[in-house]
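As a starting point, one isolated chain is supplied in structure tokens, in the form predicted on its own.
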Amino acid sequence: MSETSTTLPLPDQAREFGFFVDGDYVMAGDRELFERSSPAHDVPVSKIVKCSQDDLNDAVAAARRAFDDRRWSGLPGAQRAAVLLKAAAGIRARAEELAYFETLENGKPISQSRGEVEAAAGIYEYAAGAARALHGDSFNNLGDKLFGLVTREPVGVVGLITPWNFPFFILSERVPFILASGCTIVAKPSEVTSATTLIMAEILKEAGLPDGVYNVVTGSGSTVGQALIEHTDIDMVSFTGSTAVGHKVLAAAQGNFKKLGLELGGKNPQVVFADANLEDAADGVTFGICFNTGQCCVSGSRLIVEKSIAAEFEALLKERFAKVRVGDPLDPETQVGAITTNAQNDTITHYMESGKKSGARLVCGGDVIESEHGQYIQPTLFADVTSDMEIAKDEIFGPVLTMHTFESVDEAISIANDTIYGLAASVWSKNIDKALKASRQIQAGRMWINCTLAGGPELPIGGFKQSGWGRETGIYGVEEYTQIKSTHIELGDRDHWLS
């Protein structure tokens, strides 16, 4: 663990923030508050309202009068890009504010942080494009008297939850992109980090977007984020977490047959050839892992590395393990911060003695980094592992990579498919005949080819198998939150059928 001090200072106290309901905050009152203590530090860093089930009715009737009217929807997309440029630069007037909240609420490095907002401030401004380039189709091939129109219109009120552990940048991957439908919004975020999604609405209204069209609310996901996914004046609801709770967002949405975008779990391979750059395979494979504490749904977590070189490439990465530097993420040279919720670290510690109970071997890393404030995990990796193993199955969502070895590119591929899952997967080779059938025959809904958790707004994201469904970002991302109506225009007088 680093041995060096803290650059910025804790806050005094923990700020509060109400709830955002048609453009404005509404205070807690006599409501009860959430306090969340920063994982890293054990000090109160924020308050959080916890909204009851009136509150959510009385965001999403500001959102549904918001759309209905069409103060939003009905505008020309320059307009609606306009107000998401304006966010833009509202985001990067406000990026060292984000940055440290983020950090105190998560745990996660400063300069991670500090780099996921100004990331984010590049999707608005991708989002404010493909709001003026969103568009439908025509159909000139029915005939001298009749003209086809397909048209994209905004499916309409769109529930948003977002998970703990990109809670700013996640939410910059949906909401530019729902806004460019011309949708509203009533997002809720995790309990645990819900200040950055309270300041996007400060920032968007600031940017001009009409009141209404972006409310949050707060508190658990099992009370209203629960509520939310069946509340039946909701159209769409776009969730982000784990499979689990994935499964349990579908039976709920059955109610209205809410349309689902969902982004859920990943057990993500990183199949390493032996023809590979090692040194920048492990150096990828290292980041892949340990990026976000490994808590990070495309997190690379399962090494797949031919077997030849199975031996040096485990030398090299137990190397690089040693030299990732973990400890206070306020401090700007960390790399890897502190674990996010108490459970989560329960969840890890536990992978960790399976895989040692399992008949793994235990390369490096293992166990917990013992300090006076927070919760901290070592850089973990198990080799000899076996597919049935608890540790080769399951997401564990923390810095514990497993390593398995094959010997035909067949193999690889076999080993990589061998999961539930499919949201990501990288493969490290200098030949591109075979990283190119690796990464069409792999299963995985982004592919990266000698780098990792790589890309930008550009290209869409998403998940084949249980990792879920619907597409984020890109044009795909607009499209998304949209629906397609056919239009048949007659022409000239009508062909009666009753003579």
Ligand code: NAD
Contents of the next structure:
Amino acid sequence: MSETSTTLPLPDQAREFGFFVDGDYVMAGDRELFERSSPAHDVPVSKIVKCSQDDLNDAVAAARRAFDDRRWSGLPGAQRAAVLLKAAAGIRARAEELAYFETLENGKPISQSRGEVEAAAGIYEYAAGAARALHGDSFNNLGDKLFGLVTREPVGVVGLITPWNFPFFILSERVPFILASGCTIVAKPSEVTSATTLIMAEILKEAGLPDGVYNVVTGSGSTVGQALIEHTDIDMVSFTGSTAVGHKVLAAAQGNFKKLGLELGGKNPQVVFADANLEDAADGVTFGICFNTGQCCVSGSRLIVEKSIAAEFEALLKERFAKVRVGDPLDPETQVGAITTNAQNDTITHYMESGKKSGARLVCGGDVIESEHGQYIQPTLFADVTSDMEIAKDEIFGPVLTMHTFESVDEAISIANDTIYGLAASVWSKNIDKALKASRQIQAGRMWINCTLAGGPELPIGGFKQSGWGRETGIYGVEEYTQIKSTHIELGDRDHWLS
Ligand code: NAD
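To complete the pair, please output the form predicted together with this ligand; the form predicted on its own was given just before.
Now the full complex is given, and it begins with the chain already shown.
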């Protein structure tokens, strides 16, 4: 645990946020508040409103009006792009405030929050281009008398539910694309990390977004979240979170057959072949499981390593895990901060105990780090793991890596695919044949070769199997929030059916 003189100070008091409907914040009044404490310091940092069903209805009605009167979808893409570009500038202007609240509520290192905020501004800039690039198709091959058009139309009011692990970044991988498509939004952030979603409302308003296009309701998932996914005036739900809650979203969407985008959990393989640059692979695998304390849907949590180099690679990892700077997230030198919630801390400790009891060999870590405040976990490596063990099957969502070995490319692919999930995977090899064979046969929506957790908004993200439905970001990310209409146009006089 480290702390330097440049460590940012804690706030004097918790900041109280209103929720956001039809262009204005609504303060709590006589509604109950939810107080959030920094998971690293146990100090109150923010207060949000526990919204009621009536509050949700108001937000949905505002989004409905804003969609139906075409105040946003009726604008040229160029005007929507202009707002998104101003929003990007607004994010940069308030970057330090956004990064500070992200770190206070989530526990992630301030240097990482700053990077995520800057990257988020870039996503708005990319999506601005997409607002102008979005187009349909035409059919000029239907004969001289018939012409066909395929147009894309915004789906309507989107209910956007986001998790606590990347509150601002995940929001920013969705909102600019939804706005580029012409849809309107009712967002529901995680109750423990709502601040930056609420600050974004002000930034969008100042960028010129019409009232009612972006609304935010706050509160718990089981109350306002559940009410949102059941609301019959919502046309689509974009949900990012656990597979368990994803099942509830699926069930609730039945009411009015909502369109769904689901970005769920992962148990992502890191396949390391003997011919890889092992130093690079060890650095990448360490980053892939420790970044954001392993609380990433795409954390590389299953190491699948060629048997001939397994002992050497294990030693390289052990050395690197010991060097990771875990500590106060307000210290710019920190690489890994606090675990975000008490519940998640309990989950990770449960799995570390499960690993020890299951017969897996604990190479390093395996425990919490003693500290006066906050909850920190040592980067942990279990070797001799078999696929029937709980730690090999379940998404742990913490800095806990399981190590498996293989002797052939086919065996590596088979272990990689032995999971209900299919979110992301990495392959480390200098042999193009092996790397591409593995990358083509591993079932995952996102593949990395000789890297991990890399990329930008140009490429789409999303899962195979139980990791989800649909895609976010890239041009696909805008298309996701559209529906397709076919229009047939007859040219000239009609050949009459009745003579
Ligand atoms: P979670 O599923 O508990 O909560 C996600 C969101 O859903 C929160 O806003 C929560 O309040 C809300 N929610 C909870 N119950 C609800 C209900 N009944 N109805 C409607 N909304 C409800 O997930 P979490 O713990 O916040 O985040 C961790 C999970 O998210 C992990 O499983 C992780 O893999 C997943 N995740 C996936 C991606 C991805 O892109 N695939 C990205 C980040 C996180």
